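As a starting point, one isolated chain is supplied in structure tokens, in the form predicted alone.
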Amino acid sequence: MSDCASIWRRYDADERRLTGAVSERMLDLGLLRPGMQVLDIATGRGEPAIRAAKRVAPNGAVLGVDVAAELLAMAAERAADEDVTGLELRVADAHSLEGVPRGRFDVALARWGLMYFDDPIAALDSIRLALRPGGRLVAAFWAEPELVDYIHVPRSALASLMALPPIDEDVPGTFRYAHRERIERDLASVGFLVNHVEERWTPVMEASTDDELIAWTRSFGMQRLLVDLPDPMQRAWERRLIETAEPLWKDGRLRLGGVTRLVVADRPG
């Protein structure tokens, strides 16, 4: 089992359970009832797939794609488990989408996804192929980094120790979509028509320890900063880690999110 999928497999649940309600707001946004066909572009564990297939039943269909073999099996053991019924779920590189029918869907779903990809616009173009002319397509993209705590409190504690690279939005990661007038601009780019943008915050961690706070904050996002380092320097940021988060802790719980912008946007029909 790869890392990635080890460290998915202890968050998996508790992820799912913070971020649910994004979901269900890209289904809501999506217009989905039943009988509609769903693309959902790094499904991943399954979110939104499995809601979506849901919301479709029991006449509709939804295809959920991913690079990685390993989470998709994840989302085959929730869907079996939820006996969840018109869910395929195929490995697939979404630049191109070989093999994924053109003009099918009523309706693309893409979850914190297409900001991770080489050529995210390649991607976008596929997905309106993809789509019935007509067709929409839901995404959740996470805002400027200050907003987004997950990040900007692990960051902020190891800055006030040293020096840190700048966050590069140009190259594939959490915040290559941060603003939203790149988001418009690629979405122009390959035909699609942005009618709905919203924000709201989400958590996306829950920790009732130190510990717990630490451990999570290591597996995303903060190792590749600190695995070089000294333990001396290492065990600095945890401190400063724990003070930085110390505000924020409520009721004997300490949640971490970020604003995400849903994007909604058409294929012109």
Ligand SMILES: C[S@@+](CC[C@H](N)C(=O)[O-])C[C@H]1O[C@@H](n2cnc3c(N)ncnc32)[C@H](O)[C@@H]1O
Given for the second form:
Amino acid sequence: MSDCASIWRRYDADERRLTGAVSERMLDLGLLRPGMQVLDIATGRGEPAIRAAKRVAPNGAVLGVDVAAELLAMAAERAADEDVTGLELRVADAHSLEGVPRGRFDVALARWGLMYFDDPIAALDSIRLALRPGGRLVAAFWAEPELVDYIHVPRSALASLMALPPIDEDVPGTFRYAHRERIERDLASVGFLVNHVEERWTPVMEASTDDELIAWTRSFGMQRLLVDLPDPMQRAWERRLIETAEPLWKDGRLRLGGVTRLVVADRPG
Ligand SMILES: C[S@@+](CC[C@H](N)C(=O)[O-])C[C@H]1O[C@@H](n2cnc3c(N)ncnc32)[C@H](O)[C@@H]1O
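To test you: the structure above is the form predicted alone. What is the structure of the form predicted in complex with this ligand?
Below: every chain and molecule of the assembly, starting with the one above.
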């Protein structure tokens, strides 16, 4: 099993519980109902595809695609556990969506996926072509870095100890679409019409001890920045992280998350 898959096995159930409301809201914005054909881009461990399949049952269908076969295997296990029908999971690159029917889907979903692609405009164009005329894309992005605690808090703890490279919003990563104008521009460039944007705060991690906070943070977001640091610096960062997060604890529990931006765009009919 790859490192990425073993990390996800550890945190999957928690993340599903914490972020489920975002997926459900995406399905509301997509106006999902029984009988619809839905495409979930970069579905990973099956979000929001598995929930979508429940909404479009009994006669609708969902196709979830991702490049990571190991994550799709986790999605398939969950779908089987939840007795989900009408869901196909397929390895496919969102840039070309090779083999995915064109003009078929009523709704395309992409939760926290597009910003990680090498060429998101190519992917957006492929998604548009997969939709039927009048079809709708609902996508989720992370907002500006200072609104995204799960990265901002551990990063600022490290930034208080050493100079950090600035976040590069021009390369694939969490913040590529942190600015609303960027995604609106790229959607328009391939012919989508943006009809709704909203923001909501969502938790992505929950800790009940400092060790849990450190372990989660090392797994998500900080791996690359920490990997080459000498041990004393790592320990200093851990202490600083605990201090920085201290005011955020409530009732013996710490949640970190961020503002996620949900964007709805239509393929003109
Ligand atoms: C942050 S995860 C989001 C997964 C899921 N949608 C969710 O919300 O839990 C990003 C996903 O994008 C997938 N991905 C990255 N590049 C891709 C590409 N070119 N085509 C399809 N999927 C891709 C990754 O494998 C990963 O599963």
